[in-house]
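Next up is one chain by itself, shown in structure tokens, the form predicted on its own.
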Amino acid sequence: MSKKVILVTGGFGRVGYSLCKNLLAQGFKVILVDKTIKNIDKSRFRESDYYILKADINKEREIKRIISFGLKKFKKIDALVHCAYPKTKDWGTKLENLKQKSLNENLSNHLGSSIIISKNILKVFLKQNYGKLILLSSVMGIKNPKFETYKGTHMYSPVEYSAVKSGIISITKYLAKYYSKKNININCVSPGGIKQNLPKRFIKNYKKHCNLKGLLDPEDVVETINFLLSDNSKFISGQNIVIDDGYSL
């Protein structure tokens, strides 16, 4: 495991950054990609074990650049975990106020980038005769929002989020079937809500629908991704693994 090279898009997001730190602590080589670059704790990790790249994964030439960079530095890429979450500035607009231009851009950027980055990394995996691709969906990809959890808050679950996340699951299954018998594992992870700066009322309402914890820490998702990256999951492909503390029941 420690010799593997993992490419992580959205590497400075909540799940992405937690994953990168976890992988580095285990001894992986990590290529961290994000549109906005932040600082990383250099005292904890050897600089030779990771590279941070600024890139816009909505542009295919940028996707090709980061993949070429990884192959040049490490001679291989064992896995890609696509954590990026591209969205417009007006993301989260209520259905009644949704503008077609914004809708088209969000659907294209989120679903489109997932397909294009998958296409490009899978070319590498085919040449290597192995590889692992993990996409991130959401519990909203399998379940309608429980709108009552948002009452009394400024929050709203946009329809395009449900459309995008259900689409990610479909893409996962399509690709897994398309590349079957190629020694490539393609899977999807669907987390429930992740802790962040949220209204107390929403946190309380959300937890009512869960078993024990309610909103998850990013680390709760990372452990499942670790399993999918490991050789223990070599016979798992085309699956959507839900991590939501029972929210979707």
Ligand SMILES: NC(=O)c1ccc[n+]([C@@H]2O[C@H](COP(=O)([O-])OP(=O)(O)OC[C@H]3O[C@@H](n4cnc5c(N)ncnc54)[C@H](O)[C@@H]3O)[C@@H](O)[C@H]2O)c1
Second form
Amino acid sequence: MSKKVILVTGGFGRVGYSLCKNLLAQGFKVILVDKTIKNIDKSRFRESDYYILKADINKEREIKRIISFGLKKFKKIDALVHCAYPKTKDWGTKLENLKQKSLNENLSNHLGSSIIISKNILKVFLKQNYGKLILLSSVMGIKNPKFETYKGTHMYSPVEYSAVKSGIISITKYLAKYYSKKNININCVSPGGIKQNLPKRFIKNYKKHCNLKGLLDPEDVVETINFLLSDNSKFISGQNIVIDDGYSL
Ligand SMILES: NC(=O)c1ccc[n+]([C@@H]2O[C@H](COP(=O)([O-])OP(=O)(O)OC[C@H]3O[C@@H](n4cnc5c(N)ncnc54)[C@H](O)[C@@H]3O)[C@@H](O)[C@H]2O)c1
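Next, report the structure of the form predicted in complex with the named molecule; the form predicted on its own has already been given.
Next comes the full complex, this chain leading.
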């Protein structure tokens, strides 16, 4: 799979950065896109193997800019993995206090930009006669939150997150059918909760619903993305792969 060119949005996030490091270690060329730029461990990777672009994927002109940049530098883009996680400042507001403006913004930025970025990269894949698109959904796209796991914490899973994530599964299936026969694979992955700075009580409550591990490491998700990027998944399209250590069972 070496020398494939992969565009990763949200490349400095938990999933995105773990994916970029993994792809570079495998010998891929990576275009890492994020709204917030951080430092990359330059000693570990060859500078000619990656580009870091600051861009806001909620703006279509910026999406077009990063795609043109990738095509100019590498002459092709083999795959796009959309890991960006746009959210408003008041993200996580309880349903009772949800403001319409904030709701509209989150739907439009997270679900809307997933559609717009897909539209733009699929144009490239159609021209190339191949390509792989991987979108990020969540267990919340297939199941209701287990509200009892948040008890005694400040945490909350907003209704708009469930709406966005089930929407992403829908658009994955729609686009895969729309462009069937075009040698393009379009899939999404639905992780369970991923480790971060979370209250101990939540971690314990959450684990009760899982098989063995509980919250995942980003690397657990990256393994499945790798499979979807590989030639071993040639005949998989329009699918949602759940990686959640049994949480949704
Ligand atoms: N973290 C979890 O527990 C979890 C669980 C299930 C699914 N997911 C999904 O996985 C995906 C990645 O999640 P994560 O945990 O890595 O998120 P994260 O918050 O760690 O990273 C997201 C990245 O996206 C970038 N970003 C946000 N808005 C952007 C914009 N407008 N333009 C460009 N970049 C932007 C941020 O700067 C950040 O680096 C998301 O779709 C998320 O919903 C996450």
